[in-house]
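One chain comes next, on its own, written out as structure tokens in the form predicted on its own.
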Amino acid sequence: MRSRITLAPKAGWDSLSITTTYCMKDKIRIASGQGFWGDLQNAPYDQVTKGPIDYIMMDFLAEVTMSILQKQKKRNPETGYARDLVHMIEHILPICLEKGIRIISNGGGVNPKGCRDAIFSWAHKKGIRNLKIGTVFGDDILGSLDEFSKRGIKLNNMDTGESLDAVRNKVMSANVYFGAWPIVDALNQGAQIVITGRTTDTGLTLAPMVHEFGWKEDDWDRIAAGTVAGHILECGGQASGGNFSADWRSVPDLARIGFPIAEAFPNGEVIITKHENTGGLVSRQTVTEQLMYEIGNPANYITPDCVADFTTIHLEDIGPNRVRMFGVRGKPATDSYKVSMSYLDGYTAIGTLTYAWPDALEKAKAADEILRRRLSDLGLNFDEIRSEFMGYNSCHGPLSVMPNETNEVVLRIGVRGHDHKAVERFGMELAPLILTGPPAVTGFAGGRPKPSEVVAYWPALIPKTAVQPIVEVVEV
């Protein structure tokens, strides 16, 4: 098949144009390399230097990741992307080039642009020339929410009806998801490096598989086996045997834990599996348990790409750290994208004591009863005060039960409301107890607690046909 494709020029540089020859692939190997933003540090260079693979793709955004972003972008316009990516890349980077390995990653965050422009200055300097970057964006709409009112587009909660002005003034980022099509046409054109906004996680994975085998977009089986294969990885090592909850003590090496690649084929099987001599699991019960991880209805897993079936799909071990995917069924995409939304929802502050044997329990709780009624006593007013009992109830809530004395109880209490001033008061009520409340406490080394922003999450719908996903190939 022989392509022609023109690269989008920077301002200032000439458009270039060149023509390239590529064939079909029998099968290609896509490996996970972050499963979000401060995951494992060394997964990438494990992907690159353990074993062969063609792709590596790096999942860095979860919902309030982008309104962190959104604000270190506000500081500094410079900045708004993910910059663990950019060192990774400067580690990997040499090997990928060497190796024809392609790199894929959301984490441009809100400044796509600005993460390309910082992997281009440290390529320049270690003498790294022509280098293909591209990058997706569009997916940011923070700054068009009025004009999208105005047209009629109301972005309404998707999950409660209620309408965006209920907290239009506090919204601090507003992101599309897109899918994969974006990242196709950036490979399309001859990109090393992909670097996208709000890409979904899935989409990272199916765009290798459809740009290599020619996938259509109504294609649905095959795209939903793809989406399939990119929520197996798109948790990183999870789907290796981190996080196993069927058998964790069967899984070996966890210190060495090597991720996930999918070994993906035009017909849309997929082989999930792990490079030899690193730790992990890879086996039917690890990867059907990172199947059933965020998900609603399974017959009908919605992404931009297609809806997936996920009651169809069918798994198998076909050796050690081998298990073939299969039989995967889809259906056409919705013509809508989701909206991912952030707004400032008050201020939170969170501190902890702890409280020694004997009668732990019962000092901490006695502890959290005296603190709760000198705020009260304050006429301090808050959304919610929650306590919880660590060693005792701080995961099971009230199903929790003491069978016998512990040695230490940790009480931690917080507080949430829309109040500074009140939530920087309980702050200076903590410390109070350490000697005028029960005795044998400790924990208490940190200082007050400080309020923090309470960041609230707003999904909403829009219409595929008002937004426009931008593609740029630069090569420097």
Given for the second form:
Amino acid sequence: MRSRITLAPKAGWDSLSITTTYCMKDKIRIASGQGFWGDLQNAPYDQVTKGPIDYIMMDFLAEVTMSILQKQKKRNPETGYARDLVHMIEHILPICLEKGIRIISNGGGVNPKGCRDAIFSWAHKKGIRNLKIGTVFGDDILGSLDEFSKRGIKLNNMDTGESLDAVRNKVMSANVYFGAWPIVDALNQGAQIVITGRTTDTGLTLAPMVHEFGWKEDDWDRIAAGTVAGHILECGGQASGGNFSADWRSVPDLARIGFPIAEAFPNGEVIITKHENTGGLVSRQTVTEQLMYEIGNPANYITPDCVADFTTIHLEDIGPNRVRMFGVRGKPATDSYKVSMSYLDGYTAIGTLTYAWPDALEKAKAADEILRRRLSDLGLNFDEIRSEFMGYNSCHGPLSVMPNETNEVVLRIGVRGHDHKAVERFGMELAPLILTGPPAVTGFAGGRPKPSEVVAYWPALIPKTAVQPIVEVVEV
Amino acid sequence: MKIRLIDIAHARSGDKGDTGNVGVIARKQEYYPLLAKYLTVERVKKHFNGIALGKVERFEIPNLWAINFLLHEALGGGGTKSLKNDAQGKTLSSAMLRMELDIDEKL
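The form predicted in complex with its partner chain is what I want next, because the block you gave corresponds to the form predicted on its own; please supply it.
Full complex below, order starting with the chain above.
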């Protein structure tokens, strides 16, 4: 194992007492409880009540999330984590404790300890005692950027090669993606809940397998199998019948969709399934679609834990809503962690107007031209002005087929620029089109489009030796 | 014969920054060779003309009967920078499936 620091908390800590030896189970069930921050609120409750599971994992973090949380924490140091996670844990914890289900989530955002304390204070009020929560942090390197620079750690943009100096003064958040191992540490110490900062989605699912089955760090094939299982679970219902393009009509009862569950075995085989008596569908096709989601080179799916080879995955339908995954091969992990930094890069504003029959599209296009002329006459400069005609081309662009006659078309126009005043002024020019443009227009609800900040990303790599995940397990 | 890609394949798409990925999956194993033969980089690049402004990359995944395409510079800058309704490329999958193929084989 790579070196990592384990902090011993203050009171009531006996590092020997938690060196529990687990009998190796022949199977564990890991349930997906959340595919993104804002997913079905009841999904975690359904997973812990509608059938047997051993672990529930919940993914909360997208790139944009970290900068939002960093902003919140700046205003109030006690925030900076996903409040939704605390509410969900409040909902499911009594059941989890009764059934021995352990909870793993990266909803700690930029303040995992704050999230932990919120859970502790709720548990205290409810009279729940002897609750052990692990936190994983050390991923937030915003305060260390100057030190890295002094030490010669460059953090150049990994896509363009550009030096960080170009945006250094504008950086709002900087987080390292940790993998499964710090979570394994916390589980080994008996944590019933593990709250992390920026941990990979896949690490949340891999960690319990490593913990239960004692997989070694260089057992690349099994580590890769757990990683692929993590990729299948990380988007919740998108693996169990949601957003299913092959035949969406064939998916039963999406209203009561069951989120996916991975039944993992010590040899690295995994069965993807869902609880009985839930809606949705788990099939070779639904699982394959999820495997395709957001991947690059399939032979090199890089995580901090391994490089998984998606060209070795075998899937087999073995029963209704049961897909067996086997044969996954992995390659050694790289020497770097990925770093994601965010910085402000100007403003956007986007607004819409709805044009009705007759000649809806023609009128929307005319309105677009009038607006652009007015913006130009005002001498306003933007990096980009983009117009789309919803109902005609906003999804498929030039591939769209011209309709014979549309009942209505929504003009969706947006601007981006670095001049806040210009972007704000654009917002004032949209509504006047209702009285000074083509007829039969409506849909101007919600007031003037307001400028919103553009959060841009700076992906970089950092040597694994330069940062240390910190694992802290506390019992209250 | 002329066929529609949607009749022999399904697909899912997603984003990484300004790059969209589209995984095209054969509906039956026997259709995979058709994808491998006819879904070339050139054909996909032409199909997404005016949408994917950068290069197109192609990766075969025969074990899953699938081919993954990376469409660079396809999302209007990506993330919060993009002014597109579909800033995350969620509908690039169905845009891909609009493609028509002229194949030598009989189905």
